[in-house]
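Below you'll find only one chain, the form predicted alone, shown as structure tokens.
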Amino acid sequence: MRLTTKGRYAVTAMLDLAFHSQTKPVTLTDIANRQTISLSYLEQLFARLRKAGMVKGVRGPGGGYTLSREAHQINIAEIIEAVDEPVDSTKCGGKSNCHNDQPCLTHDLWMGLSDQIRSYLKQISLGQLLERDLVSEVAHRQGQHSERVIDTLALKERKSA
């Protein structure tokens, strides 16, 4: 199974949101800056995540996104599925038509692997990831780096004005 950029970015963005939205809503621009993900790509992902009921938008000044449920209630498999990312190791997409419209010799092996991966990802919640020391360290570091970049850009704008 190869998890594509869509699934990786969705999980990364949701973990960033879970970490930073504990005190206030988070804008997609902030997530894009911290995670170096295209803003337009994030908008597409968050439209799907919102439709799946995992995030909610907050309008107005200070608005942005928050999780719609507790971080411990959102598992990683849900996030990946919400952005239409298949968790599938088979060549046929699980349709059993991989060899002349029939299952191939190793179809059951790859189906079993897909099931194991899906099961593993269902057992891990955003909340569990937030509890990991390394996740907290990285999130703090990325937040500080993002703030320095924004401060530098604002200083350049003032100098040119």
Second form
Protein chains: 2
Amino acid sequence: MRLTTKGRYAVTAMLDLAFHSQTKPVTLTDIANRQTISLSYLEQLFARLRKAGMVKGVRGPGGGYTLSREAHQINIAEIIEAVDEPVDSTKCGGKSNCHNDQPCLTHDLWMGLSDQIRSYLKQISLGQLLERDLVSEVAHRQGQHSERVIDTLALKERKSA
Amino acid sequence: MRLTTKGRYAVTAMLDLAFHSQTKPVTLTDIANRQTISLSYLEQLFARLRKAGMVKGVRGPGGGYTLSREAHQINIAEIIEAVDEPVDSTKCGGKSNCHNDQPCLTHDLWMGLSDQIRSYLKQISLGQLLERDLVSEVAHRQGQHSERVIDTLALKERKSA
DNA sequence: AAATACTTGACCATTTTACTGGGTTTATTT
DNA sequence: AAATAAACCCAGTAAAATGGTCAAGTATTT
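For the form predicted together with the DNA instead of the form predicted alone, what are the coordinates?
Zooming out: every chain and molecule, the one shown earlier first.
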């Protein structure tokens, strides 16, 4: 499990999509404008998200993207893994001749950590992120009330329309 | 909190150091050989780890590096943060004029996740990683007994001497 | 003094990231 | 039917990060 800006872009875009696609598909152009991510980069990311079966593309005017599952059925780990190239982090490439090499031991220790993080992110759904749990937590960190955060989202929706 | 190969290298090297520096300082050359990391790259990493106060350099013949704290007093999060350039992941650079921008809202949602991961890694010490907890967990995943894993470490120590 | 070992800085190749720009298909709207 | 709006596709590419090299130091111990 790697955590890079790429994964953050993907999660950000999915959050935006989950929030705005309640009624109708959302165009990548809209997401690009709201989140200040380049359109073509979003296309790359969504090509992977689509192949991973997390979003559905609707062509033609009035089209865009929608979640192919409910927001609570999509977890953060799978979003990140969908866009992240699976890097072979072993030196030996997983060859079985590597049983007694110390690099592979420490590598395994690291992988153990990585797995812990993955399973943690697997427990968190897009829906949860949007709902009170983390929103209110963030709001608290910012010394705001969660109503205000929600208002902010609604405000932006109108502004970008 | 980013999780990249750089952080993995640092944790790997610190694990090696913690294990081999029980009695005397360990040279970066030794770590480089055992872990197949380039010496110069290790030098870069350890320069940061030293500035972060996690290791001490001992100059002169017989010198090398030692932990400046006990292995149980060093957590994984601080190792990673020591070598990771703190990337400003906000678009607005944390300016206060950004209160109502949605990029900052989703950014904050992401940061909330990131904080969770950080605090998780903060709970895990180098010492724990070396001891039974995670070693046996890894050994279990590999279908081995932990004795065998420990043996592997000892084996390498002799081999590289 | 000599050997060892850390320090520092400049440099560089490769890979990944993030983006640009050109298409093509599909579906809607007029 | 024509225009249009959108996904979808693909080749290229600039910028950044990664991982590494080289060289000239400085400090310490023997």
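Note that the structure is predicted; figures quoted are calculated from it, not measured. Numbering follows the first chain given and starts at 1. By rigid core we mean the largest C-alpha set that fits within 1.5 Å across both forms.
S.K.: Look at A52 and decide if its Cα position differs by 2 Å or more between these two forms after superposing on the rigid core.
M.R.: Where the cores coincide, A52 shows only a C-alpha shift between these two forms that is less than 2 Å.
S.K.: Superpose on the rigid core, then tell me if the C-alpha of I124 is displaced by 2 angstroms or more between these two forms.
M.R.: I124: C-alpha displaced by less than 2 Å between these two forms.
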